[in-house]
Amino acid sequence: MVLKYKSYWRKTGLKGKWGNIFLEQLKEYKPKNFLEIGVFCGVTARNTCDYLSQIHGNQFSYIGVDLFGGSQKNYKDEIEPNFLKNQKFSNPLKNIYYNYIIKENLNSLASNKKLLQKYEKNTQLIAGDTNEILKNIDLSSIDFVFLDGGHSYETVLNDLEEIYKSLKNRNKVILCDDYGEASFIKEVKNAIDDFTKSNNIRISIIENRFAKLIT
């Protein structure tokens, strides 16, 4: 099977090899049930959903989380993308096409449903902070998490936690975005260093940029 990740005409933060070494991670675990943090246009989230529907059928799952516009508890470090407060493109076309002609938020709730229309059955998509959401959720038959939420270190490690109560001794995957140089973002790898060291557990890090943890 040719992974190749795409963009959907959209932003995503997995420009480039980036989308396809995660699809690649994708690849060698075959997970069935899938929870994303961090959803932002849906990109990553479609491109999961397509390849998991190739090698599970309809017997996949995916969870999604994100503001989706909506206000957070915490905004202490968080680094937003420009383009969440502007919608600005470097490309003319999509300017035009997002902002005037279809009048979109990439971001919102809508636009992320509507692009995952395909999957209605087996996707969810949750709005809220994960500081005050992720506790209610039942995440008991997730085997994947890929994070890439919010940025201060205590989003980070109030995610894992919350993630890995679910997890833990289970071997499962977590794979953390903006852990190594290639888009190193310091309260994200420091708060990932931390959890780790107390909780005995190694870190891998791949192609400089994500950290992966098996729980």
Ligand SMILES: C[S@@+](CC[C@H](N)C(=O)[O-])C[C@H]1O[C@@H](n2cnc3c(N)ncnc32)[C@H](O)[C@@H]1O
Second form
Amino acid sequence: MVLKYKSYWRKTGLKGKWGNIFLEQLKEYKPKNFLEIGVFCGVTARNTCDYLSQIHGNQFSYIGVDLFGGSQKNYKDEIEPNFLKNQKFSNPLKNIYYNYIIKENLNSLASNKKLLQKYEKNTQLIAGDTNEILKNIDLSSIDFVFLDGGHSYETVLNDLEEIYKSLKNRNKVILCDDYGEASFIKEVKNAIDDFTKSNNIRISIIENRFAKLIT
Ligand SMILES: C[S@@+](CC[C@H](N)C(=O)[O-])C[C@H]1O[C@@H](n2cnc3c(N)ncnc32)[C@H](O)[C@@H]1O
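For comparison with the form predicted alone, provide the form predicted together with the ligand.
Every component of the complex follows; first up is the chain already shown.
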């Protein structure tokens, strides 16, 4: 089976070769229950569901957690116009299409739900700050995590600690973005280094970008 990460004419954190490198990891572990922290515009979510449905049929689940900033009901009137103004695209056609014609905020819960509609029964999108909500989500069946949400030291450490409470000693995968030089973020690396050191977990670096932790 040829793995091809599709962009769905949206924005993604895994541009160019990175999407396929990510899919190779799914191919290696074939998870059934997947968690993504940081959904953004849903492109990795959709590619993950496309692949997991190819190998597991209907027997898989995807949970995605994000702030989904522009879609929060109580702030909608204030925040939405600003967010749309700031939704930047290098492709001018995308700018016209998303910001002026259909006026769709690609990071909103509604837009992500639409992209994942085909997998409605397998997917759950949860809006909120992981520092507050991750501890209340049942992660007991998760077997693969893509950690790509908040990039501050505190948030990465919080997310790793919460995830590890459920995955510890279960031989599951936590794939963390932005660890290696290809997309280096110092706070992310420091949090992963401190977390793995205090829990005695080995880090494998994938293509000088992702840090892979086996629980
Ligand atoms: C780099 S993007 C994720 C890219 C996505 N994984 C992909 O492959 O396209 C980071 C996302 O994390 C979300 N985020 C940032 N801080 C967060 C937090 N504390 N809790 C939940 N989501 C957060 C942002 O809203 C943003 O959509």
